[in-house]
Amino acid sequence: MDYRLIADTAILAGEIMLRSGAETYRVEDTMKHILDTAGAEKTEAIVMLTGIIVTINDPGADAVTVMRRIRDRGTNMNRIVEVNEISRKYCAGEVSLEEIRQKLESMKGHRYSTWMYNLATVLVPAGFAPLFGGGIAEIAASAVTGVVSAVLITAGKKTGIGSFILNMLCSVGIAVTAVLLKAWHPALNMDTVIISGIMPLVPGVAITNAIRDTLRGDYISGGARVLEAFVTAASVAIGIGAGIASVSMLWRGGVLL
């Protein structure tokens, strides 16, 4: 039995799940099932928000330990489901270790294209606007803020801007766009447009996973997710405030008159 290949496969599955927004306990459970197929005396999987460690220890062979640093995370529920299904098939003996390794490698890259992400960034604010009481004008204005966010996010990722600064810049763009649209169309509900526009940036999944990890006893990961959600929310709030304040100052100074 190739312990090294099993450890690498388990940590690859865990990396994909963690980067896709899976809870810590779910990642550990999936990895543990893969590691147990080695038949070793002791297998362990430790998952934190920024790193994964797996160990296979058997008296008849050298211990194998693999560690992987996780630098970026997002949300892709479909990818989490796929990894779970693949791992179950492997543990049930329906696929070989080499086959599951190849399938996981093919999943490691970006699943959706840039234009699809941008389209979702435009449609999500437009879809939330009616839920917050917005009409046709608010839906259209929210879609415009989504376009601004999509442009800024695409440019920010290409230039390697950190998530905190990128979220803040997107929030500034949303606020400035909403204020200018309000000036152009006074009947527009600016609050609805801003709230709808920031929905793609709201760390809802991070907060949910933080609660679930904490209730499961994973206090390190739970606390880290809470901090991550707070930092994201703070960057959005700072960006919205800065955007509104900057437009107001330019307006009072006569620059936008």
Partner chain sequence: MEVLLGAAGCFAAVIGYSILVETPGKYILQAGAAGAGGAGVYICCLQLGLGTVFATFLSALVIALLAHTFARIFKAPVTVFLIAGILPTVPGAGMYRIVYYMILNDRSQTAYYLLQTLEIAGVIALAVFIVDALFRLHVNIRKKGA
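Residue numbers count along the first chain shown, from 1. Note that this is a predicted model, so its numbers are computed, not measured. Only the largest set of C-alpha atoms that superpose within 1.5 Å between the two forms is called the rigid core. First, how it differs from the form predicted together with its partner chain.
- With the core held fixed, the Cα of V83 is displaced between the two forms by less than 2 Å.
- Core-superposed comparison between the two forms: the CA of I100 stays below a 2 Å shift.
- D58 is not among the residues whose C-alpha shifts by 2 Å or more between the two forms once the rigid core is aligned; its shift stays under 2 Å.
Could you switch over to the form predicted together with its partner chain, since the one displayed so far is the form predicted on its own?
What comes next is one chain alone, with no partners or other molecules.
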């Protein structure tokens, strides 16, 4: 068995999964399954949110250890599903190591067109407005904030700015839109509109995953995820605060919270 190739393939699968937002234990599990096909005496896979280490150790040969730094993480279910399928097929012996390596390397990220993403960005705030106690006016206003953030996200992705700044800019846009809509239609519940508007940005899933990792005993990943969630929340809150403050400053006395 080629230990090096197996370790490389396992870490590639792990890297794709971790960057797509899979849970820590699932990434470790998948890599361990691939590593175990080497038939070596001892294999280990360790995942910390910002990096992966795998090692294969056999008395007859030198130990193979591969390490990978993970810098950016998002959520991409398509990749998780695909890696899951590929690794299951490989572990069942249906495909060869070279084949799955090729499949992993050629995996593409995006499934939908930009239009679909933009439509989805509008749909999420509009759909959440009723849950936060909004009526027809709030649904419409939330959809408008969704349009604003869709425009900002599309523009931001083209210029390639970092996610912290992009989140902040989107939140500024949402806050400014909400305040202006409130000035135009005073009966509007601005809090509902803002909360619905930031739903695609806030780290609700991230904090829940952080607690899940912590409960499972993955303390390093759990702690890192908690920090990540708070940094994202900070970017959104700073944006909203700055947005509201700047509009009321420009329009002194006219619009207040």
